[in-house]
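The form predicted alone is given below as one chain in structure tokens.
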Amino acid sequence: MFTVIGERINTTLKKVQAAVADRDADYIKDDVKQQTEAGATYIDVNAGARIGHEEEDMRWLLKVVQEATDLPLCLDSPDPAILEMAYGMVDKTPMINSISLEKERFDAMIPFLKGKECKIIALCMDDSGMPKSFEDIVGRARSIVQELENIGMKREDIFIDPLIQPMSVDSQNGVMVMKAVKAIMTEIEGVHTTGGLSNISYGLPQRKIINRNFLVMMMAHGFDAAIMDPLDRDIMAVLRTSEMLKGEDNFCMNYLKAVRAGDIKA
């Protein structure tokens, strides 16, 4: 089944940052409960926006979020020290967001990841910058999978992020990432692919329409996880319908359940 990484508990969002600063646990718990009920698989937790407060904010958020859901968490920080602290606080096997091939980030993250039981989001980024072709993406994916396997990580725990780039910057960015996802899922057997779905629509009007259509096309190429907003009922309806059409919903049970609940309707 498709993995939905709920993106809403992120202090770059003004309302979340205000709730964290004010220690408004009710606001955070309500949002987490809604994401859980809407079908999230993981709840992403990012406390990095308030400079100088990330550790204390992350500690508080992890306590509050885990009181509101039984879902596993996606621990989101570029700082291995914050991740080490957060890893020790979670009740269930977490996802770590993220590692890349950029030397400084890679060298800092590998010692943290060694021996850890976790999932990992692996970005197709290196010191030369964003990938410029689908071959770039696939080559970087192969390299980072090899590096992670070298420290004992299993392929099924690796979620490759091909780095979705906006269509407003280059009209071929959608095709590039779709080709890359298809190649990764075919040639690097066992891994997953994920990414920030809404990056594709940045700078364009009617972004939600773009995101929905892009999700369908990405899933057709093998995309099996996304960092997204599970409270967007329309995109979740598209997701459940696409799972059914791909033959990943036995006897269409999840689709029918969603229809009966009013989550899928014309």
The other form holds:
2 protein chains.
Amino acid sequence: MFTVIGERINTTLKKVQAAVADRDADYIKDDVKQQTEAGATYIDVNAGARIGHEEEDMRWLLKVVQEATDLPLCLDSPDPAILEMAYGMVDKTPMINSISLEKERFDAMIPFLKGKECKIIALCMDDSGMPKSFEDIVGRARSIVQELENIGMKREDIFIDPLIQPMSVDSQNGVMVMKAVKAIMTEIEGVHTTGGLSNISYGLPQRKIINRNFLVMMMAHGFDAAIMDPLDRDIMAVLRTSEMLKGEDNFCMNYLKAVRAGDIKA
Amino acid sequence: MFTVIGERINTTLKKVQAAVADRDADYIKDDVKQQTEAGATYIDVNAGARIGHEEEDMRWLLKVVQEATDLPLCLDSPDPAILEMAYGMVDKTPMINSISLEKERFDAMIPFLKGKECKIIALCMDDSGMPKSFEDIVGRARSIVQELENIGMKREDIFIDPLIQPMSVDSQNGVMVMKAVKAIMTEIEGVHTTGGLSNISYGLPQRKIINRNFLVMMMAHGFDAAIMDPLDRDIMAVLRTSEMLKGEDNFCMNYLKAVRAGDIKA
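Hand over the structure of the form predicted in complex with another copy of the chain; the form predicted alone is what we had up.
First the chain shown before, then all remaining chains and molecules of the complex.
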């Protein structure tokens, strides 16, 4: 089953930032309920945008969000102190967003991660910047899995983000990341892959059709999680249809249910 | 570049049958011009539906269709005598639709094919019926390629049709055919794969979203030709977007051109 990490509770989004500033719990709860009903697997919570307020905002958000959903949360912060506080507040095993191979960031995260039960998004980023080739992505994925296993993390809890780069910059960027996902999913057995799909279409027109079809192609290569908007009906319809086509939907039951609910329209 | 075999000039379609019966050349020419503009690579011509009239109907259609397009044709008949006549009438190297491993059909086609320059659609069908497994499809593909090479055909002229079977019959039918396409395209180097996409959604609601996403998944596995309706804007938009994502569209030029022409809408 594909893991949908609902991206909407993020203070970089203007309406969310305003709701957080105003302590408008109803707005947040309503959004979280909608994401839950639409099929999110995790609710990402990012409180980083109001400089100097991240701790109090995260604290308030975690309380409000958990009143609205039974889903596990994806704790989205680069600050281990915030994550430590957040980890203590969640009811269900959370996902952490994120760690990378950048030395300073990596070293700061280790004390937090050691001994904790959690899922983690691991970015294929290192101190030299974005990956430059298929081999580069796969090599970084291997390194980060090795490092996380060294501190006792389980492979099935690791979600590798290969870092999707725009087609407008290089028309081989799609192929590069799809080949990498295929290699990671087959060679690093048990690990997951995830990422922000919409980067692929940056700088091009009619972005949504690109994002949707890229999701299908990525799923064909084994991609099994995404940070995305569960309220985007078109992309969710494509996701359910693709799961069915991949043979992950016995008797097409979920597909048929989604059609009956009006969520899938040709 | 993906090969689009335009399926619209087929006398099993009511309007086409009426136009053929009435010798309405304008109707046929208009349709063929539209298919050509929409990006067809071949125009399929099937005159088989008016029993007892196939030869005269095919003769008339070939003349009319070639007045409307410079594209090569796909000669669609099970009858070697019709194909022999049609082959003599075409200006460009045609595709033949089709041959299979069914013994009677195969033996009847060989005298026609021997020494001819043409492309051919080769169905993974034999006297035991439809293929029942991934291995079955790949085995039949190998056999038919071997047989056609034995009579001097070039591998790059062969378009294997793995026979797409409905998801409604078995929810692993999609996976079976995708795995088979992948194996055929990598292990029988140089061959093409094609098929009628819409079989996948037979018996399910909202068929077009299934057909579109199945095309994307098949393309991710190497599928490089389809018998389809080039006037279906949505599926053609998906096709162009997928070619771009597969890195087959330098600087995304074809994608951008299609967006400017209004053919791709998010």
